[in-house]
Amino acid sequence: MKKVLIATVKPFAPAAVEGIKEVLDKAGYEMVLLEKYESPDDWKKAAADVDAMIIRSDKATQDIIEAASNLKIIVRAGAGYDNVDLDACNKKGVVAMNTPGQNSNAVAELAFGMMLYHVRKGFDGTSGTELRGKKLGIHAYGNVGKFVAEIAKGFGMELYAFDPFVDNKDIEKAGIKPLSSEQELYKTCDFISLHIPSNEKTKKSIGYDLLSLMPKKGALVNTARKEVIDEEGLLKLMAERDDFAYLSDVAPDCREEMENKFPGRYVFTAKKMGAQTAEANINAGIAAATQIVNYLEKGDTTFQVNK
């Protein structure tokens, strides 16, 4: 019998650990579940004779992929990976996957929670400003982007977007302007919805030749990585700039001396949180799973990221 790991220290909804299990016991397959657990040791242990695990914001290290000696395949609950080490894996014979989408939404609605939040001034009872028509540049047009745009027209918003990967014509069809460059989506844009994965390329990208484009009162809106953002420049710019301000669901490390310089211009969640609903949390369980059980028995690795 196949045994499929869960190891989160941020466990998952009873509701889909359920789902979870209704997918693996189908497949005749063992759920094993190391939930909050206090130590990487604890996970090497509960991972040394499973086929698969399933993750959620947990570092898979290279020695916990090296500790599980029958591992086939590991799977994010959830669209970033960067906290898989897909070197190891490669090594190992490791199939790595993630499951773009299943948190899409929640991102997105995220993202405009923060927004209404900042222009309503934290709902402090003063008067603020509204979101219909101002300028919202998608930086990446992918699942969560797609999702941003939808919202963002019942707002009203006007809609642009920057994405090399993406064909202009299809982001055209979607009722959305594409731009040419990062700099000029944010030379246009009074919010800039920031969706680019964290990697070598992308590690510090946004700083302060980017943000100082942006049109006064401008607003940076972060449901990335916070390793993408050049702290540096980002406090550089903002002590320049007195309009701008930074919105993120997971605070930077300059978190404390932004809230003494800075107050009233930033947002951020209490963690990373684009993720943390009910829905979405079921949703990118149960794909894990649905995903282990496709590849082990019938080899998709249609949401493979080592390849």
Ligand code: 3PG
Second form
Amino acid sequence: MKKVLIATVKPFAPAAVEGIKEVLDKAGYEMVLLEKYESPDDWKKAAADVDAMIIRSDKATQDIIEAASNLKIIVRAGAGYDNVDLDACNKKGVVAMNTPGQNSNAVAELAFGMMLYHVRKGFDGTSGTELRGKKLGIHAYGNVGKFVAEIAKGFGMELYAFDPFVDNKDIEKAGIKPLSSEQELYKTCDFISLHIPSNEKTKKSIGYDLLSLMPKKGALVNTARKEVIDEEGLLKLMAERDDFAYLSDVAPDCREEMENKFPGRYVFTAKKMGAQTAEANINAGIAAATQIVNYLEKGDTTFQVNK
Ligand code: 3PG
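What about the form predicted together with 3-phosphoglyceric acid (3PG), after the form predicted on its own?
Complete assembly follows, chain above in first position.
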């Protein structure tokens, strides 16, 4: 009987676990659940004899991949797979996949939750501002960016996007103005919603030079990864400009400094919670389980990220 381990420090909603189990039961697979584990050693032990793993932001290091000696496939139930050591997977011939698009709406909704919380001053009873008529810049027009655009239309925002990997015609078709550079996007928009992945090229790529181009009362909304921000540059800008705000799903490493120095100009969630909805968990979890069955039964490598 094939064994599939769900290793999640941040558990899926119970309905998602049920959905995953149903898919695996139907295939005749055994599901092993390791939630809220305390150390990588617990994960390593649980991984020792499994054929497949489903994870979220859990760090699938070389150590983990090597400890899972029977592993054939690991699926990151979500979009960003910067937490998976792909070289280690390649060395062991393990297929790595993500489940693109499955949790995108949840992440997009959170971006607006943070924007509203910010412009309404944390709902503190004082007068705030509105999103209608403001310029929203979508930095990377992928799955989340598309949902952000759709929701922004409902709010009556003016839409701009920059994405060198997407044909401008597709951006225009969606009623969005494509801009030709990051600089142009940041210069134009009151809000920037960040959706770039974290990789060697993008790490620390959003810093002082770009952010200082933003208009007065500009705000950067980060539901992507904290690693793409140059925190030194961000802190420098926030010290120089008392109108600028940083709204982030993942609190930065400089969280304490921000909280001490810039009250009212940041929004941080308690923990990374863009994808923390039952719907997103169900979509991503069931997709992950289905992809595992399809790979192990039929060799289907759709969504493989380590080709
Ligand atoms: C993703 O990359 O899909 C999101 O960042 C969600 O991450 P999570 O599953 O850890 O909440």
